[in-house]
Structure formats: structure tokens, C-alpha cells
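Shown here is one chain on its own, the form predicted on its own, set out as C-alpha cells.
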Amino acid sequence: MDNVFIDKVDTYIVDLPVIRPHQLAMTTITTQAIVIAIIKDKSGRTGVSEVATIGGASYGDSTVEAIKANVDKYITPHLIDQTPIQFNKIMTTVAKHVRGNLFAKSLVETALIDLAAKQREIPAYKLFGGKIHDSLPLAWTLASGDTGQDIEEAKEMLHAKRHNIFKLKIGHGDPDANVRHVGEIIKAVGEESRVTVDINQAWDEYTALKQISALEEMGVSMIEQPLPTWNYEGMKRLTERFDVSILADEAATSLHDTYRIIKERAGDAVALKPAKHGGILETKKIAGIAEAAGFGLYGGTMIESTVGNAIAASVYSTISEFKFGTEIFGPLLYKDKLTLEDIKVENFEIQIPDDIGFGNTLDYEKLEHYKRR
């Protein structure tokens, strides 16, 4: 069983061209910028992950440049010639070592449960809890930043019936023409679908009482992190105030935080992100938390390719509700894919691959031809 052991550990900076500009508060994406692991172990088997973030270090803290230099310097001595199924204990001893740095962790945690997966042949979800769902609704973000491109693509997907859930981001420029923005989609698709806007932290709170209560009489379902993320008073304040939920998101990261966002009612909703949260692990316990808090999920996306978006699909596919479906959509962004398989969507629900590990294949020829010299 010596082959079993971890023999090599190799990441990747990829980038990515997408379809469309994809519009944010605080950055418009051209190309997006991704990390792959590979994790060998001494027969030649491989777990393979991904981790993505939006814009550099405009989104967050973690950039690839910084996940692959943490990984490669500070979490990789700790995996030679460990046992990938001891993924759990490989962690705890990560994080003894090495604080913060929940992205790096995640792109090593699940390259690990790729690989034990795949040592036993077994399809990744049954290491961490098995399957609930064999699809899970599937929203799209209708981020072009022009109301008639957003209205005349919002009706192809309703047509091809791959997504009747869209997120419009309306956190950049005048926050009074994208709530009017909204209108004009709701009027043009809402009886067909719903409707929820993404804020990304855009507003002050005066803004937020103001817009809010517009879109709450339009019939905007959702209300995702309006305020910074510091903001925990103000998110309380909206929380009690209005009707719509009013989820969290770039507040929800560690464990710790979507603790004191529970407990202080800074909010009503959370938005799961693996890669945010420092691995599927920990994805599992914020989900559990949530639950019992009675909260809403939401399977967020970090917009990834059809390595990460596989993980997340995975991972969501072993959690019970979705109060708002899933946003994991990040392939259909893209012009090219990584692996040989593309994802599914069939009556606007993503399918759940039931392949060894994570379902995917890697393309060594398209990551050489992507990856960052």
C-alpha cells in the first residue's frame, strides 16, 4: 500500500478568457484568473482542484500569486508522503502551521479528497457525507451593465431552459438607474423567473434603505451584501427592516464570521463558497451552523472553471436546502474549459457527475496552453 503515500505536489496560475465582460462593483472581468493543484501519489494517480478569485485583490485578500506561493512554500512540506485519506487530519495539522490563507487551503483540501476518491473509485461526495440531490437549481448573472443585452439574454436562457433564477450585480455607479435597471428586467422576465440583486458591498447604509425599499415593492427576492463587510450593525439593521432577505457573502468567510453574522443577525441568508470558507470541511460545518440558526443557503460561486465548479456541485449536492438555488455557473462564462467534460443543465438545474472523485478529466493540453509562464 506504499503507493497510496503523496509523492509530488504541482500548482498552476491559469488564465482564462470569458464569453462577455462580466460586470462587478469593483472590477469588470475580461479574463479570469484561476490556481489548478496536482497531487500525485507514488503510483502516478492524481487529485486535481481548483481555487478562482475575481479581479486580483480587488474581491478579497487572496490572489493566485499569493495561493500558489503559500501553497508551494508553506502547505506542500506537510503533505509529502502523507495518506490523502487522512484528508481531515492532513488539514488540522495545515492549520496549526499555516494561519488564514482559507483559499490556498481549500485548492490543497480538495485536491486531496480528489485523490483518495480516486484511489477507491468512488465518486468524491461519498467522503464527506454522500448525495441528496442529483441536480440543484441553477441561477445566472446577468452582468453585461446594458439593460437590453441583460433583457435579450435573460429570454434565451429562459427559452433554452437553463436558468429561470438571475442575479444582477448593481453594485457600480448610480445606485438609482440599477434599481431602475431591475425594473426594466423584471417587467421583461419576472413572471417567468426570479429576480435577486448583488450589491458587493457598494452601498452605505443610507443608500440601502433608500434602494432597498424599491426593490422590495418590485418583487426582488434577495438582497445579497449591500454594506461592507464590516458593517455587522448596519446589516442588522436592514435585516429588521424589510422583508426580502438580505444575504451575506463576502462577510461569510471563516467559520468565526458567519458565527457572529448568526448570532448577531447580520443578516438572514449566507452564501456558501468552498474556497472562501478554506475547503469543502468547512463549507459543511457554516452550512450546518446556518441550518440551525435557520438561515438560507445559497451556493455561491467564485466563478470557476469545470474543475472548481465540479467541487462545489459536489460539495452542494450533500447539503440538504438551498433556500436560493445555486449560482454555480462559472463554465458556461468561459470560452474554453480545463477538463474533458463539460458541466450539465437540464430543466434549469445543473446535474450532479456521479464519475470517481470530483467527475473531472483533466486537459494537460489546455493547461499548458493556459497556464502563466
Ligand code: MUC
Second form
Amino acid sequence: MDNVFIDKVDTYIVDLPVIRPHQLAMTTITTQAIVIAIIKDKSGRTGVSEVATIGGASYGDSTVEAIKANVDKYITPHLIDQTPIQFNKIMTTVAKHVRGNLFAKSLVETALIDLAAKQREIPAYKLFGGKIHDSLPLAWTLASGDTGQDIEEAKEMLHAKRHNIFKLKIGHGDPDANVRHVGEIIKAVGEESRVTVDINQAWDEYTALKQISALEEMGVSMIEQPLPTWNYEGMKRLTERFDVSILADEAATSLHDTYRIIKERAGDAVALKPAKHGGILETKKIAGIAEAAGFGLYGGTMIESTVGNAIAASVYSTISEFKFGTEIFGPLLYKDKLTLEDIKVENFEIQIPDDIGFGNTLDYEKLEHYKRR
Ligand code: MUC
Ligand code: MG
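The form predicted together with this ligand, contrasted with the form predicted on its own above:
Everything in the complex follows now, all chains and molecules, and the chain you saw is the first one.
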């Protein structure tokens, strides 16, 4: 293994179109903005990674423009001439010099891991504990903005044995209408599937109290981030009041924020996402404290394309139990991909890739085509 030292770090902002508008409480996605990082060692091998963001700065405070700028200026200098297998040490140094910036840190750490695994010609999951699962349950998000279209989509997914867990994006518009929409979908496909909802912080506590009662009655099996991230006390009261699981997503970012949620019982389940936690090492720590507290885990997504999705699949394959399965469906929402490989789904489960690194072979022509200029 000659020339394992890092020579160069390149980052690209890429805008990739999706197959249909994807409506969340705060934005409707028509094109997803992602950042791709390529870390090259002195022999020319490359580690490749991705983070995705939703709706500019409307979902969270990491935007693609800020991620790229901060990696290029403040993180890259700590990588040059280092060896990628030292990713734990490198990221500890980065943490001392760069506060916050969790998406940027995740982008860099996962590219380091990809490169370290490629230098050893092993799958990346071998570098963080090894695979427990060969496949994991895979939810799909119904978010076309139209109840009839969502029902049609759900039926197609069930028929194709692609998904039998559906997450409904609500919180946009009138809460009573949101709940009627959920009721109609449960009436149409509730027998053969499990339905969850994601409110993306859109309700206040009084609205949540009223609407979660109705959703629980209908048989919804999990309520994701009903209240704004700051409302720990409200999330705690909802968790105490209802039997249905209350899952923290946007509120559960850093290890420290998640620790507070667990300590204060401001929820009883957590959505993991490597990007929002700052990488794979942090994701594993969060999974550990959640497991210790008896919290349920959900394998979340920021709707990454094939590159980032394979990274999430890899780390989730090393975590023992996902009470709510995963939602790493991102590539299936995109019109195109930046890799030669594609996501594989069989019998309602995503298949975990066993290829070298995270199993992504970047298609440089596609990168050139979709990169922002
Ligand atoms: C979120 O808040 O969970 C995940 C699936 C989806 O449709 O949106 C994302 C973001
Ligand atoms: Mg969510």
C-alpha cells in the first residue's frame, strides 16, 4: 500500500432532479441539492462521499453552499498528508478546530472511510464493527401532495413488493385536513402496510394534542417530530400522554442534543442520519446511548442519492435493531444517479452492498453534467 497519504480534496455542489414533487411541511422538493466529496491519495485512489440537504436553509441550518465553503477552507487543511485509516484521529483534530458543521464533517469522514476501505480492498462496514444485517426493511414516503396519487403510489409499491411501510408527510396546510388525508390512506392500504407520519416541526403543542389522539385512534404507528426542535418539554408531555411512539428527528442532531432528548424523555425514538450527526462514528455513539435508554431506532434519510444512500446502508447494517426499520429510499426518488451502481430492493427490504468501500463507482460524466457552475 504505497502512497496512502492524502493529496487532494475536491467538493462539488450537484443539483439532481426528482421524479415527482416531494411535499414536506416547509418546502416542496423538485430538485435536491447535494455535495459530493472526492478525496484522492498520492497513488490516485479516490474516496467518494455525499451529503444531501432539503429545501435550502428551510429544513436545517446546513446548506450546500456553506458545507462546500467550510470543507474547502477550514477542514481540508487538516486532511492533507494524513493517512485515511486514521479517520478517528483526523476527525478529532477537525472537531478541535471546527465547531458545529455536522454535515460538512460527515461528508469528509465518510470519504476518508471509503478511501481507507478501498486502500485495503474491503467493504467499509468492516472498519466500524462489521455487518449484522444483509438487508433491512425499507419505508417509502408518500408526499405527492395529493391523496389519490399517494394511494395509487402505495398500491404500486405493495404490488411490486418494494415497500409496505409508508411515511406520510403532513404538517403542510390545515391540520384537520392532514389527518383526514392520513385516514383515507389507512382506509385504502392500512391492512397490508404500516403507516407513520412526519410533521417536520409544523404543529404547536395544542394542535399536536388534538391531532395525535386522532392519528393514534386510526392506527398510525409512529409520529415523527411533531413540534419545533426547541420544544423539549412539549415532546416530553406528548411522549408521556400517548402510547404511539414519538420520534425525534430534526431535534436529534449532535450526540449532546440527543443525550438531552434521551435524558429528558423528549420522545421515545430517534431517527439516525449520518449527515446530521456529523458522520458514522457519531451515528454509532448515538445508536449506543439510544439503545442503553431503550429508545427505538429508525434508519433515517436526508434523501441522499446512490452515493450517500449506500453510506447510510453500510452503517445501519452494523446496528443491531431498528424498531421502525429504515427509510433509505433516496435513490428511488431521483430521476438519475451519479454512480454505476443502483439501490437494490427485494421483498420490501434494501439489500446491503458488499462491494469494496461503500460500493460506489462515481460516474464522472454524470457529475460533470449535474454539477453546479
Ligand atoms: C425527514 O424529515 O425525515 C426523510 C424522508 C422524507 O421523505 O423526507 C426526509 C426528511
Ligand atoms: Mg423527519
